[in-house]
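Given next, in structure tokens, is a single chain: the form predicted on its own.
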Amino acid sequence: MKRWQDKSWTRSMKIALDFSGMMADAAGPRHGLTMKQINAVADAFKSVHQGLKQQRRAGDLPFYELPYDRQVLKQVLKTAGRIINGCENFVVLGIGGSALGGIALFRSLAHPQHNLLPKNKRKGLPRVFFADNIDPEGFGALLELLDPGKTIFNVISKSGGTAETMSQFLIVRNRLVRKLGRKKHTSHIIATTDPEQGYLRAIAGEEGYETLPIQPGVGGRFSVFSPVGLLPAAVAGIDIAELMAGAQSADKTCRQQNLWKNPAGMNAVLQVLAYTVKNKPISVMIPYSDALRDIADWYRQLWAESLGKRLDVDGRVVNIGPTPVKALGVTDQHSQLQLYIEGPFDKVITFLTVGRYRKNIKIPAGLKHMDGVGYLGGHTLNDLIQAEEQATEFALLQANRVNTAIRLPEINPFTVGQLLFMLEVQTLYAGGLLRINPLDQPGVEAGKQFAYGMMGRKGFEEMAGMMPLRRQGKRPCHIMV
């Protein structure tokens, strides 16, 4: 039986919202928030939360069912064995949410150093690497480290019209092509796209390349519990079938219509109310552990994208959105806190923290003769990254800055499957609170339609003759430094 499957071990692994650091009574009544109201919008997150369930009834929410699809997970597991068997190195091509849920997913489950390690202690795992920009000396040196022939690439894009992913994959291409030959080549590219159409779909069916599937209606963002995010984690090693179980779990809670039972129902009513009510537009994550800091950055991107919007559902302009700032404890409590505790009160902390880590290192005794250094011996690092976070939170609460935490008992698949499964579905409520759509994303794909216009795409040259008269103004202005 598989340690997922033991009720007693799942009940020990439950996550926990920590939200008293947002109540009037810790952080004080200007900035913090009563129970009378959150009770107030207990009715709005009631039909926020039934329109969800008749949306995923329909079939309108795809993203909701990726953790119980097993023939996808059987397939993830069955190319992820041929690629670990047949490989040194393995890339993901992707950008944005094509990438970011396989980065969150590898930092958090991998070992730390995972492509430092001899293939031994990898246990024979290929080296895992994510292209997500097409910053040229980035990817011009990665390719310079790896053999096109030890090597297999994973191209991830929906339409297969993603400028930067698609461009990367023809210089891919054009490599293996060369080095392995037109029909060798075929072996190291597996395509993540649409089942049935797009140009990558195309592509693949052209080249004869093995494909893996991106449901039709799951957004990039929401995908990590496809193979975008599946088989990255399951070429690393990690228990796939654990993280499903984990978002599972998740999702049975955020079922509930009570809001006082719903972690993701609560934390989106208090993000948004401090929000809305007490002006705090900035919403800052903070993981005390290197392994979360990835989740922090998808985080950012499915809280930006999703609620950053000029548009309300009636078609009403109301350039909305809270902005998600990622930040790392211990790290930038040498940064950023200054400007947390001291500064413009318009700011909601949240704190990703660990119970058990999976190392404990001691500190040894010595210099007992200096107090600033000698109390340190007999403890642990365990135990000092653990106190400063507590501390933290205390000092936040002593300026009247509010704050919440999700609590990790330990990090592993089941977990952060909870963790990112209940971020999902807590952005979902927050757009139904901000009456948005947070499904779509109007705004990124103007930037998109004018960059293709600069390269030339057919239809898009109207879009590049636009941007000069624009970017200029009536007089260019340039200082030269």
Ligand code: PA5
Given for the second form:
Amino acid sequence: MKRWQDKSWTRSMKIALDFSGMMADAAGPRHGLTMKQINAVADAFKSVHQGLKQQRRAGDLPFYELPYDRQVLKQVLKTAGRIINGCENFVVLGIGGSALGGIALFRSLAHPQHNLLPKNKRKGLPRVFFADNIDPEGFGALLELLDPGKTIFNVISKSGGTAETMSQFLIVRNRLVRKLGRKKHTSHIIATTDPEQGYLRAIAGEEGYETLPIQPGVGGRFSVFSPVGLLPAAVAGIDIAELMAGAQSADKTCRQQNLWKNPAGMNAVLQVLAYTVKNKPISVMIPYSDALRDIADWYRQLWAESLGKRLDVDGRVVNIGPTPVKALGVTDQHSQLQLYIEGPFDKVITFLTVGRYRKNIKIPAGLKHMDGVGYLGGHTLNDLIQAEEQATEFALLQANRVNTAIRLPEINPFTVGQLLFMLEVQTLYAGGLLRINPLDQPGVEAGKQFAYGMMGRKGFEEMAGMMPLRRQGKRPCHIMV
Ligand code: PA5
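Having seen the form predicted on its own, I'd like the form predicted in complex with the named molecule now, please.
Below is the entire complex, every chain and molecule, led by the chain shown above.
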């Protein structure tokens, strides 16, 4: 058995939060934090922690229980089995929280070129696509590529009424019905939605589509461990039981009331202090791994939609929220790093690092007589990416730029499960510390309603009427190029 297939081996792997780069002794007193400053927030953290514990006990935070839902796990595996045997292409139709978790899992845990592999090298698994935008060019090109008879579409919408997803659904349904007939088309659509409410639930009932539930009370951006993320992951051959085990392991650690033993709590405190006390409104996540790139994307939504709020819990206008930015190591060293090192002191950087990459690539010895190139020979790309990551952490500190790192011993379902769950809990803690509700998204809803009005949805006419008045202003503001 290969070592990575040995579950007792992978389950010994714990991710770690390294926040030495946040401290004053490393980043300097002006920008770094002291133990005293962190401990001063310990009581506030304790009370947020207690509050969440009570809400969880009362069943008000059901996302916490997703990694323990064995029934849903079984259901997902069964549906995934049917999909794997029944099609060549699997397409997710969904947006925001209904897509980003699946994308993050697919990118981090499936083969990096899954869709380009020949079928036998994919172990017979379907190709997996995520259509998370309605750009007619992008969506149209994807549909043109796929034979509807060999494709299964997974429509994901918690509310069942999101205009983007439901438009995609209508387009796909029409094509399927035209090609396969009314009756046969039903086996090509699977709906993941609220178990009871919403248009998608009602449509699935009428048409007879197979459905999977998004457990009640679980919001889009906290749904990665529900069928929203699990089904696409399972179809791509990812071990979702191990993913859940990783999340459970993080849950155990992140239940600790002691801030110094709770990585989600500590990282929330550090981020909030950087934002509120050290005046750093921008929070950059930079994974040193292509596989983790879309985890930064998923996290960007989690952080932005959860923490960007107009009102605090007492209804006061606060217009609060750090701005999350995603970057990629090493690529963005050649794009963003100059700004991070020499620009304004307004950022806190979070590195995602990998101890052991799943591949090792040697740089062959050669051109030894050329000093500027020859030294690379004999090393590996692994040495290089790790050296560059460490050098960047150090360079940032030399310039008094605070940074923290979440270190993954390697990338596997167990460690990714830990990472995603920890970041979810961290977001709740940060929301509590900032005294806002991290679980709603009234701003997004407002945008959705203006669009409904423009598209003629009944009940939203007034919203459409408001728009031109506000946008036109008093004089034209257009310049032709
Ligand atoms: O996180 C969220 O709540 C949002 O990003 C939603 O997931 C997104 O707007 C899509 O909503 P729905 O799943 O209802 O189609």
